[in-house]
Amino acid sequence: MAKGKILAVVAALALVSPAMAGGDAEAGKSKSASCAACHGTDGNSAAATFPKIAGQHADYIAKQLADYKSGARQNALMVGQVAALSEQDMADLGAYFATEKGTIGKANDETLAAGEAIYRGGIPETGAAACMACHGINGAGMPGAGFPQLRGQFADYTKAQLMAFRDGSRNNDGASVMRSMAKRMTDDEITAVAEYIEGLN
């Protein structure tokens, strides 16, 4: 994808990114007990199948919770968790987890070079854009445009999400950006970039 097209996509997403109600981190902490079983008390999950949400952008967390509640994003476990949450509850939870510090894992040495090349340079042969164009050089994301923090995320979780975007079972990405990118990646390329992201900081 040409640089001009990437900038156009970023600008478009910035315009459609929903404005969430301001969250209260202290209130969010008091509401987070049910999150701890899967995501840890501070948002650093101990299981690679559950994402780390510590340090994630508040609005992104709130949007994902809202998407689970509306059905825009599917997950049987999360549907039950969000059923009773109000918009303010979601904003408060987002505000709380955003204040926590995410842990960083370790990249796989065997796929490090391939993963870094994709993250920083994309895949020119298929037109997949560099991940850092939206998620930043160090994986911090772009909260204003709705692009999440990736750094330190479990490789298993990142890989599962890329696969879901690729097969269309996850489709709550603005302007189909992630679905478009994932469709341009092979299984090995997805694995390599996911393993690189786990050690990114």
Ligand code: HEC
Contents of the next structure:
Amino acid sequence: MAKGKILAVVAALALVSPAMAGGDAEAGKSKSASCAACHGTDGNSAAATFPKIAGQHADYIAKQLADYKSGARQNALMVGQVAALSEQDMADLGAYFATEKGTIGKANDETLAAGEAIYRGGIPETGAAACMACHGINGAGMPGAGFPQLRGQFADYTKAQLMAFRDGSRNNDGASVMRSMAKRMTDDEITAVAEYIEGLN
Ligand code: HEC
Ligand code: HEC
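Structure of the form predicted together with ligand HEC, given the form predicted on its own:
Then the entire complex follows, led off by the chain already shown.
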């Protein structure tokens, strides 16, 4: 993707990013008991099967919960969790987990250089954009623009999401922004950038 086009996509996404209802972190905490079994009490899941959601942006969390509920994002485990949630519950849960601090993992030395090169510079041969253009230099993302925090996330989860974007089974990214990125990546490139992100901070 040409640099000008990426900037245009960034600007367009920032404009369409929905304004979410204001969430109340205290109320969210009291609604979060059922999440703890999988995501940990503070959103730092113990197992890579469950993504970390601590420190993730409130509006991104609320959007994902709404997407699981509407079916725009599909997952057998999450669909049952969101069925009874109102829009306010989603905003409150987002506000709560956003206030927690996400833990950072460790990168894999063997894929570090390749992963860092993709994260910071993209893949010029295929036109995959630099991840940091949207997800930030340290993986903190950009709240408000709808670009989620990535740093510290389990590599297995990040890898699974990139593969799901690539085969289209995850398609809740506005303007196909992530699907068009993942299509330009090989399995090895996905693995390298996912392992880099686990240690990024
Ligand atoms: C039975 C286990 C389980 C429970 C309980 C559960 N989750 Fe999840 N959650 C998952 C799994 C597995 C995924 C990854 C699904 C996927 O690949 O789309 C996930 C994904 C998510 C995501 C998307 C993360 C991202 O980075 O995009 C959010 C947000 C989330 N869960 C919030 C919650 C909240 C809030 C609750 C409580 C109301 C909850 N979950 C309860 C298993 C669970
Ligand atoms: C033009 C902006 C942009 C660029 C560049 C970009 N992303 Fe994204 N990314 C997004 C948006 C927007 C989402 C959220 C989609 C949604 O709402 O579900 C996202 C979501 C993700 C997710 C899912 C996070 C989660 O918690 O489930 C991963 C993983 C990801 N991006 C990795 C990458 C990687 C790796 C690169 C570089 C190869 C990259 N992104 C480049 C905009 C971008």
